[in-house]
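Encoded as structure tokens, the following chain is the form predicted alone, with no partner shown.
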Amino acid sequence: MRSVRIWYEKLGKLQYISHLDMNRLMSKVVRRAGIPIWYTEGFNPHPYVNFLLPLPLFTQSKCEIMDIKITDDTTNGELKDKFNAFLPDGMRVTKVADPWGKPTEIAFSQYDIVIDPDGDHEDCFMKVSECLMGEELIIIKKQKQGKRKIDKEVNLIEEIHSFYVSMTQDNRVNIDIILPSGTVKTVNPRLLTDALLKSTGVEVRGVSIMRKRVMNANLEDFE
């Protein structure tokens, strides 16, 4: 038996399956493919597969991973082929190596978060950016404390690592931003992105959200 790190896209409409989905989806893909996938012991035996940074919905990506644990000699690039054969539109495994990170090194991920305004364009830009630039964009959120929830002011501005604010040519404006990812800490992109857009008043036609990078606390590519 050995363990094995498996990156993957998924993109398109796959961005509104939830976690829970994935992992039935994962399930069915590793039994049709023949993946010869161990099982864990117990009451209720089932694949092993551990995604290692669950997405939010209504995300895409592009570097999203999973471990899995095999019990024969497929080498990884039998198990690239087998995954793409079955896997549907959206998703496609594009590497698979041995495992060398641990899971709890992963600290930041980096997304691309494109809103297409509805209305003036070059406003939207300058609106983002000075929201971004500025020292607060509060949200509450619900925390618990003992056996109760309480509300709790989160200063979002706080939790940005880096960002940068860009036109696109067709007009749109473009977040190139790196947010905590991980363990330890996490910040929803698309909870930034409510917040930011409640802040501005920007109007807009849509907006998505690609994760792109998964990092280390060294913002080195996490493997």
Given for the second form:
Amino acid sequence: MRSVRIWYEKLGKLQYISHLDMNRLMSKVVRRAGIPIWYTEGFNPHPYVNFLLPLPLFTQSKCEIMDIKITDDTTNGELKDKFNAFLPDGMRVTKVADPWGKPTEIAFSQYDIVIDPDGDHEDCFMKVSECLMGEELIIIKKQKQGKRKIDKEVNLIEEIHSFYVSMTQDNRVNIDIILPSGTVKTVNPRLLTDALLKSTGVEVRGVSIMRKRVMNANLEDFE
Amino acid sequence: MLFEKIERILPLVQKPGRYTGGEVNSVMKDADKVDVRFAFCFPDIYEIGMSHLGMKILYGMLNDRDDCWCERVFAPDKDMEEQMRLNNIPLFSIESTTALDEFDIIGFTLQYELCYTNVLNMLQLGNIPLRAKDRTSLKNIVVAGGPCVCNPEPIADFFDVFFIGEGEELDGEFVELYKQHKKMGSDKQTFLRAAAKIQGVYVPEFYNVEYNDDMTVKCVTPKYDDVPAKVVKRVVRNLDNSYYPEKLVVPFIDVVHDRAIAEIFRGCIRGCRFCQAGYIYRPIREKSPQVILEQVKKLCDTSGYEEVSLLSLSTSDYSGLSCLLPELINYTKAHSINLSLPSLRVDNFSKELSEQLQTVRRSGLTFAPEAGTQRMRDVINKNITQQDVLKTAEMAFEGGWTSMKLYFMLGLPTETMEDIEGIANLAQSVVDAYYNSEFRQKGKAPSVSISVAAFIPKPFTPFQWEPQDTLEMFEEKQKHLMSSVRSKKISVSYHDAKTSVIEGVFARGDRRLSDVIENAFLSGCKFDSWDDSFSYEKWMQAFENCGVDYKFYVNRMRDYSEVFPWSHLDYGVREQLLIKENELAHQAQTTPNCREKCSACGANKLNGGECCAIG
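Same protein, the form predicted in complex with the partner chain this time rather than the form predicted alone?
What follows is the whole complex; the chain from before opens it.
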């Protein structure tokens, strides 16, 4: 038995499928594909799949990562082909490799947040840039302190590692941004986008968010 | 274009995955290359609709045809509907995001009466005129099938066609005929006249209904010579050869029953007098164990499901069970698949069956004695005894079970308060049996949950003439039951009887109720089967607005001679048999099951004289 790390894309309509649902989806895919996966022991065995980093709803990704265990000598290349023959449209395995880093080393994700403004795109570009370069963008987070529920103010600007705002050829505003995403701290890009739009008052036709890199604390690709 | 509009509102609603499709095994086709586009509409939310076997069968069957593309349409939940209305988004199919009014045939499945307002809501959201007479083109033919169409009269004004009986063959013939008429450029009337000649097709507008002075139906007569006076139910003759899907659409999101389903037989040998399914799905047709096993394997292979469930009205009555189970358990065990066997009866829940079930995943045990006293069970012809229940309970306790669910009904004909107390007593004796069992799990307390439903007389059953209890009677009986239960090991759950009043009205209603349904819908009624949205007050107001006395439909004892609103539909079972069964019920006399003694119900004539119960 050996461990395998699998990178896959989750694009298009699959952004509406929650992380919880991914568990069920993957266990069905490995069954259909006949992948020699290790099953958990116990009264109700099921395929063991460990998703390293939950992806929020309404977010696409080019770099989702999961670890599984394989019970025979199927090669990484064969695994990739088996998965790709049975994954639903919008999902594709891009890489199968032996695990290197520990899942807890994951610290940052890089995203493209693409805003389709409903109105003047240059105005949107200016407002978004100004807000992100400003001092604060406050959201209220509901937290539990012991048994009490408390509201905690979080300044998202302080959480951003770095960003770059640009205009795309079709007049959309692209925010290329690095946010913490790991076991210690995570900022949901959707939450940031909602706060940003609310604070700037920018009207949009749509927003799409794409995770494109997963990194460790030194901003190196997580392997 | 439409999908982009929808994508903009998805972040504002719960569970967007309900509306976006793309599931494994969902069918995509080129809309320009098919002749007929069929919208299969389920008048409830995605999670309910995707659990329904009939939709899976017909979806697969219609999409097997190259000339037809069947897509799924579900009722949007309230948050989604609000956003759709705000943003002028019409109801759409989830495969191709096509607006409902672009479909040739719009087909609903009617599984329960309380979905009728959802049907109207879906038509309205799809920009389809509600009433059949306001739809004049061949496009957007609105049809319905399912158990409720055995009395479709309350909703007859909204539909062009009802499919009476099973759809595996009928739906295909209808689509074929539609295709020809579409090519010929026929008008709607020409097509419907031709369609009415297909066995099982009922076109309500081709029938005149006349009423007596006392409001009862005088007669239902066809308007034209070439329209059948009686529409005869369609059945599939042989389940082994009839269409069954090889692939199931696998939902991404969690649905109510997310598992492979293997249907093992249709019909039921028991003849419980309250049970509509036991009468309208006759005659008995069994699938052979080999076919079932093959179908299970195929479905699990193509879906990746970790659970498979056998489906029928009474699993333990399947004559091939002892042959099927060992092989099925072998297969499911080898593939780590959970097997579930719903609908077991207490009188033939054998030790052997119990032992075989031990090896599969243990879930709750549910049995349905339906009534608390022997007299009452004899009235409804539920041929089980208290000993059967206790014997099964003991066996289950020996097998390690500690909890049991018991289903009952309130408001059965001839019921007295003694019968209600009998429910509590029966549950108590199950608790006692637990403590008397020497094999029970020591140190664990038993839990018995009683679930009581309100009895609603349904068409084509021996109780179709019976009055339904009034709301006050139901509530009094519920209270009495609660006060009769004295053990903390027993829990009781029941439904608000108000929904049963509305369900009862539509179960045996007539065409004059279309106005009431439309009125209630326009005043905001929808999702009536959901406790949080059902409004008894709005329904009562709708009856008043339309000058309809609802009690006429529910609380009245009908005469054997009365012409029923559904009298022009023939489900195979002779009315004489139903009358005889009704008389026997009032004498608390039972009737043997169909395997012990054929009661010559007549349903086998639908099947060339064949019925698996007679062998």
